[in-house]
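As a starting point, one isolated chain is supplied in structure tokens, in the form predicted on its own.
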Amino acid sequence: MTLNLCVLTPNRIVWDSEVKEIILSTNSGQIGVLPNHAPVATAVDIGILRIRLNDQWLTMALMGGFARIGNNEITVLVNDAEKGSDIDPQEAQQTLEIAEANLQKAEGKRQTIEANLALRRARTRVEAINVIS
């Protein structure tokens, strides 16, 4: 038995596929999802989405938003995702290097908070591209 999962996000399909089990990440931890799963509503936290297609791990980075589950189909509408295979590991690194020092350098309440999201977002972006299946 499958799910089928679609990932969108305001711009794109991400994901629609069958899949066999997905781990999501929501903003009250993770939950992982198989077939004939209770109907859940929930907030989607920025962080990784690990899909299960038979005997292979895949991973996607996504920015947070909203996840529907019921009958075994997955609705996850997030405000960006990205495959950790279509992630470049030098790109995402120095995205990581500058989000870290943005944040050092960050004056006041509202610096400090978004700088604290950009290196959220590419933190979760380094850790899709190395993530072990």
Second form
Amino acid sequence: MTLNLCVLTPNRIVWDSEVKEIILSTNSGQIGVLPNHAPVATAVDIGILRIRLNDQWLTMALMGGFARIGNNEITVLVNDAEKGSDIDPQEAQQTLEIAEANLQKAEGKRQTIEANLALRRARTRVEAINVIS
Amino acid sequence: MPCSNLTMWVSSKPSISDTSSLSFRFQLNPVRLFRHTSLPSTQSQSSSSNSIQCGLRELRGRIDTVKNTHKITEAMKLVAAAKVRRAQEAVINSRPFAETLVEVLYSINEQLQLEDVDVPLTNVRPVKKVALLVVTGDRGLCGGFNNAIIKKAETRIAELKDLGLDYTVISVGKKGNSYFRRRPFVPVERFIKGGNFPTAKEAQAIADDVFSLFVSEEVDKVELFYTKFVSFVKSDPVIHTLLPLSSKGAVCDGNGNCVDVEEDEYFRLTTKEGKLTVERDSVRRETAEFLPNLQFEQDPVQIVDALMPLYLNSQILRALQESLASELAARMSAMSNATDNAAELGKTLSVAYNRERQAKITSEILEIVAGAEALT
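Same protein, the form predicted in complex with the partner chain this time rather than the form predicted on its own?
And the full complex, kicking off with our chain again.
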């Protein structure tokens, strides 16, 4: 009984194959999903998705969205997803620094909201590279 | 026509001849006799033929220019054709996401109908300020594409002014940017479309902006202006109300008609009888695998909160992709017309050139013959 994971972004299908277990970051904390999980619909926060294939863990940075778990089919719809291995560490670090600087400079409600979102995204990308297991 | 010129030349001969400086005069006088309009730059003989009046050298130059232009426009047409195909693929790649999202949205909305859910993005407030999100292209040479959408935006702005509503413009695309920059309106932000193909990141940047504008109550309504791809020769600028989203999950467009979220339209590039055609298909999604025990991990409010931005994103991305496809199709057709015109012009010029060349040769021959006759 294996779990079939489908990670979809508006651009393309990022992941569409079987996995053993996943750990998803949601708005209300992290949830682990094993085969034969009860049907759940949850919002996905900007965070890390951990995928286990045969004792090896992969990380993916997700930029917020929605996940539906049911009948051994997990569908994750996110705005953007990047595999940890695809992210360039230097570039991610730079993006993080720029995002932090922008947050300092932000004025007004609108800019603060945007800057916060950008910061969280940058932070997730950096974490995706660092956290390996 | 050259023949008539020749007879004139021959008839004028008796009045000037009888001297030894015959050849010299014959060369000069025909020039003066036949020059109808003032073209002082000619160094060779000029003749009138079918309203193209210039010298041999000039004609040659013009033919070269036209040939170059022809090559360029043809290349542009082929490039645009190749890109349309890629744009098509991008739309197809984004379909799984859009389909699944629609399905999920629908099933969740059904369950939420009964509850009193308050989602910020569906807030219908009394409208005081409207944001217009206008999607244009980056480059020109695409026929009436950019103008059409900008005109539509202008019409809407005039309407809003009449209604006494305030407005602000978010322009996507260089052409729109430069247009609105030249007019001291109230544009909010200017996005330069990065690269050729719209990515989810760009759509998200725009969506974030629109989202924060709406939620911080700076605007009460967001309308999306983009060009819908109908066929290779036809594209329609349309208005689509982005926010507020109707709580039923259905979205209404500018005329108040509701576009049911269950249906999905896409266009397909196929070959029918060897010619490229476009087929517009409409797919009705059946909500597959309805999970009756679906538990919500969080508050339904939070779930819907997470879904709406996704929907917003996919709407904007879809609009960008369709706009791009329309722009490419318009460019293809404009460049195709230009190529045909260039070919025609090249032909006309060639004919004129050849005629002149032959006339020149004939007159030289006659000169020689006349000269020879005069000597004998």
